[in-house]
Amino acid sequence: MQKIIDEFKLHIDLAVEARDLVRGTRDIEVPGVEEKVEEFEHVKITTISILNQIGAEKMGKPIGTYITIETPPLKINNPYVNDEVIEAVAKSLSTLTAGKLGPKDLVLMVGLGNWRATPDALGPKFIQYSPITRHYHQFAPDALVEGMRPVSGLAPGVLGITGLETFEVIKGTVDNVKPALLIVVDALAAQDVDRIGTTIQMSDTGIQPGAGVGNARHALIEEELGVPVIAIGCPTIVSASIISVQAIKKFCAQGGAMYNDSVATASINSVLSRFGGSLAVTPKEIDDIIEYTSRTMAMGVAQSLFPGISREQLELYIT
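Answer block, the chain by itself, in the form predicted together with a further copy of the same chain:
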């Protein structure tokens, strides 16, 4: 598996999947990593804390807290489940921002990704469904309910459309706007198609935009930007190379053939041809999934940022 990951420059976005890769089939603890699981009626919340450099190296992810919210796939088209997910997002964000955010502090939300490629439009859609209030504070304070904090939202687009690194736009905006907290929302890649639209990850570690860039200068993290960064994401694709290697492994296991990493890598490389690691697998109904998850995530975040304000009231600030 590691060979496939290296070959196609894949990035393991989800901490729960990174943990599964470290563990393999053994049910062991990962050194430097703590884990807590809470089960609710329709939602499971797993909190993975990477405590130190040993844990970070094992997991291939920075030190910090990763909260994963999982819903069973078959339950997603159900308003009760939806309310429970909104509640879980709100609670998890409040946990991650505890002590970092005063009730009147400015929050800047950034929706990463390409609004013209459906599976990558999760971040821009999230911004579209989020209440934006900062300008009312300056120009129309009477239009605000008592206690509503200032919130701004930006979808900076992607390098291929703008010729600008996301970091360049965000760093510049943060320096001028000086928020107390940055929330970055992005579409993620998973290792398992069942996670598409059913898993939400929230962490206090920031984000690395663009798989494979790997340039520390461009990370959207507190060290670079000077403000705490909460990253929120939801898988919308699985790499075609992952699907292929899983199919080969299953075939070997079920058919009694011997699996070989190098042969698998070469075979997949030949099938994926010129597109290589850029081939993504996504369901045909991805447009509905993006609508559904971005709205749910936006409502959960809003519930945490504007405590005590009703959903109907918040909807008036969605632009």
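Numbering follows the first chain given and starts at 1. Keep in mind that this is a model prediction, so the values were computed, not measured. C-alpha atoms forming the largest set that superposes within 1.5 Å between two forms make up the rigid core. Compared with the form predicted on its own:
- Thr65: CA moves less than 2 Å between the two forms after rigid-core fitting.
- In the core-superposed comparison between the two forms, the C-alpha atom of Gln53 has shifted by less than 2 angstroms.
- Core-aligned CA deviation for Asp261 between the two forms: 2 Å or greater.
Return the structure block for the form predicted on its own; the form predicted together with a further copy of the same chain was the one displayed.
Shown next is a single chain and nothing more.
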């Protein structure tokens, strides 16, 4: 797998996949990395903490905390599963924001992505289903439920639509609005088709938009923006090269053939060369995946930001 990732210059968005790649078949512990796993009825929560530079270099990710929520497919829209995922998202976000956010502090939520391309529309959809309250604090405070903090939402689009770099839009907004915390939501790329619509990752290390599809933009991190950045994402695509190598390996294993990494890589490369060596694949149910995942993530984040306020009340402030 590492050869394919290197050959096609794939970015590993999910910390659990980076951990698995580093561990390999020996399943050894990664120096400088700690892991905690919690299992519930429908949800598994894995917390990976990269403690130092050694761990960061091994994992290929910044020092920080990465929380992965694994669940049955959200496209099925099972209310019992969704409730548990919402609670898991709320709990995980509260863990990541501990000590960084006061009860009345302003939060800016940003939904990254292209609303014209369904697999990339997770961020804008998340903003659509999130309670937005900052303007009520300014113009109609009596319309707020007691205890609601100010929250703003932004979906800056992509360079090809707006002519503006995402970082430029967010930096300008942060400088003027001055939030205490930035929550950034984006679609991710996975190295396993089973993770599409079943995995949510949250981290306190910020995000580099477009990295998963080889179009990395300016990083959205605390050092650049001046405020803590929480990144939340869900995989919506998988590289065709990854699917191809997995299919070839399975064919060889079931057919008793010898798998040759170099030959497989060269063959995949020749087929994908017309696409510049890169082709992203998404399932036909992606509309449902984006719809239900964005709703579930938005409510989980809302429950963390507005503790003690019912879902019915929160839904009144969705724009």
